[in-house]
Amino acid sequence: MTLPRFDVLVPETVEQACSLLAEHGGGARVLAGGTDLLVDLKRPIVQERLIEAGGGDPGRFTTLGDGEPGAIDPWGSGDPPPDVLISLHKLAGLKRIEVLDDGRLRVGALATAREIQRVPEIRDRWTALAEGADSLGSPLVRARGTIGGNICNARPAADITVPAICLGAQLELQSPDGSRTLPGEQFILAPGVTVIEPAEILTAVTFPALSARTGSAYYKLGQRKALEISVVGVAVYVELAGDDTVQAACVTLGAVGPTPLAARSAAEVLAGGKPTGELLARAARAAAADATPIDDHRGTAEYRRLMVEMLTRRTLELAVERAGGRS
């Protein structure tokens, strides 16, 4: 497998970096971490008899994606690949992690999984964010890949990704147009696809302030510990009140939906409840019922809704004793 080839341009910030994509269009990608990138851009190759059913000779390869009849395209897009990466290396701003004045958490897009696993404070408070982190691929993806890569890559399984919408990420967005914002949970439309405008960069992820008495973690089931898409993933997080009922509660699934899946019937369970063993088996129930899992080479449907309330359920446990609560 080869890179095609392509020109790599390098700004000096990030209002440079948006008037090149908008200058160069649909032809240009963001180059971040590039565990993923540089991976898609090779052309993947297949034993011929993978595509064709009992035809050709099976030393043969073939490669997927290349516009011939009947190829197979395995990013569904279509799209040639791009003949300009624009790094983003040179923008140190984009790397920091700060802990704000108002207690929010704020994650430049360039900070990668270890260094957000080295963060005491996301460790101690945000840590379902850190767990996310540690699931990441190997500790080489680890080292490289970053959370704006992980969340532009909209990979419904992203380890990252799946913890930061359940802790209610705000995404800071830059063009050539100005900024916005918006909650992470509206930026991801299917697999692959994103509301991200083409001159659009992700320069940073926020996350609330926390009170005293909230926990929050994250699972990651797969068939390995390393360099494995996940079956399942789930993500919780639990507020409790003085009184112990729950004042706020979230999960978010992953890999069992088109998209990172907020399971609102089990918040909804959660909400003013007691922590107790049964509401918690009931919350993972409804996360399971909101669950919308296919059949794949990892696991079946029926395995991965079984494994949703498994797994929910284990993880509002963890969540609440975190916060300060039994259950």
The other form holds:
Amino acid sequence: MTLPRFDVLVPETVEQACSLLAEHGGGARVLAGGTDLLVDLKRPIVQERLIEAGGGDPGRFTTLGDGEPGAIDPWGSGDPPPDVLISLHKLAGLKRIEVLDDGRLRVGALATAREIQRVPEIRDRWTALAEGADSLGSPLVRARGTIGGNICNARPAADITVPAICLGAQLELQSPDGSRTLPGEQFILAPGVTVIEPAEILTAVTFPALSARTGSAYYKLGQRKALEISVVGVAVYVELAGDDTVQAACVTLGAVGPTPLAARSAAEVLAGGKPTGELLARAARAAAADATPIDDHRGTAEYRRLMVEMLTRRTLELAVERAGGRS
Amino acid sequence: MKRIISLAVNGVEHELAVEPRRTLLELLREDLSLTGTKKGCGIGDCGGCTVLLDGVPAFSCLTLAVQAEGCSVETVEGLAGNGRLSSLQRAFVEDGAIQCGFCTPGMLMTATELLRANPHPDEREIRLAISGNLCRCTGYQKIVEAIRHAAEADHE
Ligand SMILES: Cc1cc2nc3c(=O)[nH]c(=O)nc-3n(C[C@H](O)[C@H](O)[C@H](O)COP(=O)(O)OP(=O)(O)OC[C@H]3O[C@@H](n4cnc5c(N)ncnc54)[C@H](O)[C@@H]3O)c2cc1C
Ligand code: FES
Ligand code: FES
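Now that we've seen the form predicted alone, could you pull up the form predicted in complex with its partner chain?
The complete assembly is shown below, putting the previous chain first.
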């Protein structure tokens, strides 16, 4: 067996899931698709066997949290492995994806990337989210990996999280004490560390309604097309006013800082301007200045900064086009 | 403590006592002796362990057996009916899409699901669909051709 010993509890309701978490305190972890958590749990055992077999690159199993400080510690926060997993797989209600009457999009925390990819309204209107889901790992990863897991795992390169934050995601969290809603950009504090309380579960992610003239895009730069952690990820959102100026804009960067990063000066450059090639290029330079990349085996800080500039310009052009404007 | 779970594997109902940490892959290979499903990396990278879980491809190495409770599982052993290979399996044999064969069960499960959802995939769609299944032997070309030929054979 490659997994350590643990018990698995299978709640039938969200309330039950929260109270089980509360009951087991720090020793319990939530299990969604398991594509992060089970890999983390297997890592020490697989690594030990590789070393025993006299081979293996000890860096091999750091892929998921790679490219950021603290990535080598599989627990991020230094917590011991859990003795209880609370598996959410029976909570069918958390899989639901719907456009609400007021125009907001609500995606249940257990919706998989594959399910998100296939919703026509998301492709059409919350395009960056669909493109983030498209970029996750491989078809097999997309079939299991959930939006909730991607966000709660809190990696700076997370391909659903970066566009979700860019599109103004609001996170619905539930605990035995009630529920609260938190802006996505306030959720992640450091690699693998979030503000989630020990007995809290992320139940859904909602996105603000979009006016007709909005466009968004996400681009993940990796070294290959599948099974790759991004070198740089760029999500952009643009809303145009009636006179074709930029009414609102947001640029969110992945893999160039300890958390998904809001490129605030890029948004400031864009606000109120005509989205000409010159303006978008200026915003792209501002985004590159906002980035705080580091060197690692996937790319140097300098390369990443250059790529942020180029990809921000390109994704902005695409988003403006999608919003019905020209750049 | 072991759990009693029930699940259907290739249409056959099973009730089994499993340890909570047992993966679906271990259940298939070790408890049910269905060794067609392969263990490669064990961490989601290779696709060798791909099965269909309620019709959706899933890596069985990162799925706990208890998560498959009540599900229908399809493995490579279920593809041939009455001793007759499926048209996809036949195409793999005829087109030389199998060399060492280690990736084949996972490829077949992924491609089976692709063809159910999309009976006429183009080459790009085929390549995208199998992009989570690694093959160290064939260079993929023959696999892509076999999937295309199977799609054509099914609609002649
Ligand atoms: C081969 C492979 C390739 C990958 N490639 C990529 C990639 O390209 N891009 C990328 O971003 N990621 C990638 N990943 C990582 C992973 O697939 C994603 O982060 C995925 O979205 C995680 O979702 P999950 O449901 O599997 O999470 P799980 O592993 O089940 O959970 C992850 C963490 O979140 C917590 N959690 C999950 N759901 C909730 C909830 N509802 N409430 C509270 N806490 C919760 C868990 O306790 C755990 O700490 C890859 C993984 C593998 C194995
Ligand atoms: S063994 Fe499951 S993906 Fe490699
Ligand atoms: S035939 Fe050998 S791995 Fe594919």
